[in-house]
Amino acid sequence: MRTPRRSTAPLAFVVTAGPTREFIDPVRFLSNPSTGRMGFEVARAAASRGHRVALVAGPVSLKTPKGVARVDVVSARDMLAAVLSRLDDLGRGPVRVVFVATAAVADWRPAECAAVKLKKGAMRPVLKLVRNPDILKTVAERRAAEGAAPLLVGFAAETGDPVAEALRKCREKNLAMVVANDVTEPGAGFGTPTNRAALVRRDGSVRRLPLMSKAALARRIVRECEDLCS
């Protein structure tokens, strides 16, 4: 199947994928079930359409898509540093930059990480947490201050009303679009080859998509990014 011709000049994509891990000690950590498949498909779709792609991946076991420059990270702070570095590199050129944040980033991390494995008797029943940086919000604020804000696309993997949460994220974080889905729906949660999503733009428009493969959804997301940049 031939790839449709894109309608815009080549873009530069920075894509995050997978979970992050926040360690309690060298063998225990807080994380989530994200496999990274959605982000890898977005990176693959963007590269297949001739865009330059940097993929910042949390701990996953997926092969790097052809034509994609991959950086592996572990924690939320690692991911933020890698994203800012890639955006700085890409922002120096004339190409429009798109940041697609598909990663399921841990909102919290342990206040302390023990240097050695904690024995059962030494562990406390209450774990003190501190908030991790909000990667999308940080990128929006820093890049806007520098006068080089990329097109920002977020994801909202929710339960209940994902569209309402997507609209909130768009407006509070100044995002161009949020891809929203209800992870409790059959075929739309973590680790599945399919997804059922709604594309929510900052202007309040909502495009509800049927159940489709993550590869097909990724191609749709990339085309939406091209449209937003045209």
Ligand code: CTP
The other form holds:
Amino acid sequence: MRTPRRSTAPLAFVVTAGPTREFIDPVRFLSNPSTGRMGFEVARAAASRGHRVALVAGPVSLKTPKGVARVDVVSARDMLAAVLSRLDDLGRGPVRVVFVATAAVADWRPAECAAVKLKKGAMRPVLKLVRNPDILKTVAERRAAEGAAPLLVGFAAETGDPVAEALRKCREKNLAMVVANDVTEPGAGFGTPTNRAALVRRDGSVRRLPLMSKAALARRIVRECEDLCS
Ligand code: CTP
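Got the form predicted on its own; any chance of the form predicted together with the ligand too?
Up next: the whole complex, starting with the chain shown before.
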């Protein structure tokens, strides 16, 4: 397949992928079914177009794409720390930075993680949860505070109206673009090799894409990022 020529200078991508795990005790955690596939495909597509890529991955069983610098994390707080450190490193260079948040970050974590395995007889079957940091929002706010300007791209995996939700997230988190999809549609959920998405920009423009492989969608997203940076 012919790849369209790149319209920009090389960019530096930081991509999050996969789920996070929020431990209750050493043998139990809260998580979700994300396989990390979409984020790994974005990282692969960006590297194959000559961009520098840092991939911050939650616990997944996927091989690192060629040319990608990967860091493995477990919890949302680990992921946030790794993302900020990669953005700081890359932001010092002359190259425009793009942050693509594909990870299905757990919004909540147990208020406490027990140091030893909780015994069912001794455990009250009630979990107290606290909010995790919103990685994308934190990056957006830091950008506003510090004047550094990575291009921000989010994902919205929804069960309701993905485009309306994407537009809300775009504006709330000050993103350039949100990739929206309805995870209840055939071929578009967690772990599938395909996705049907809409690309929603902050100006309200919406491009609805047909069902396609996650690899093809990733190439499309990378080209949109190049376009937004040009
Ligand atoms: N995200 C993130 N950190 C979080 C939660 C979400 O970086 N703690 C990012 C996701 O990677 C995604 C975007 O924010 O790119 C939207 O995530 P989503 O879970 O769809 O929505 P939320 O922002 O959590 O909002 P809501 O729960 O209202 O749907």
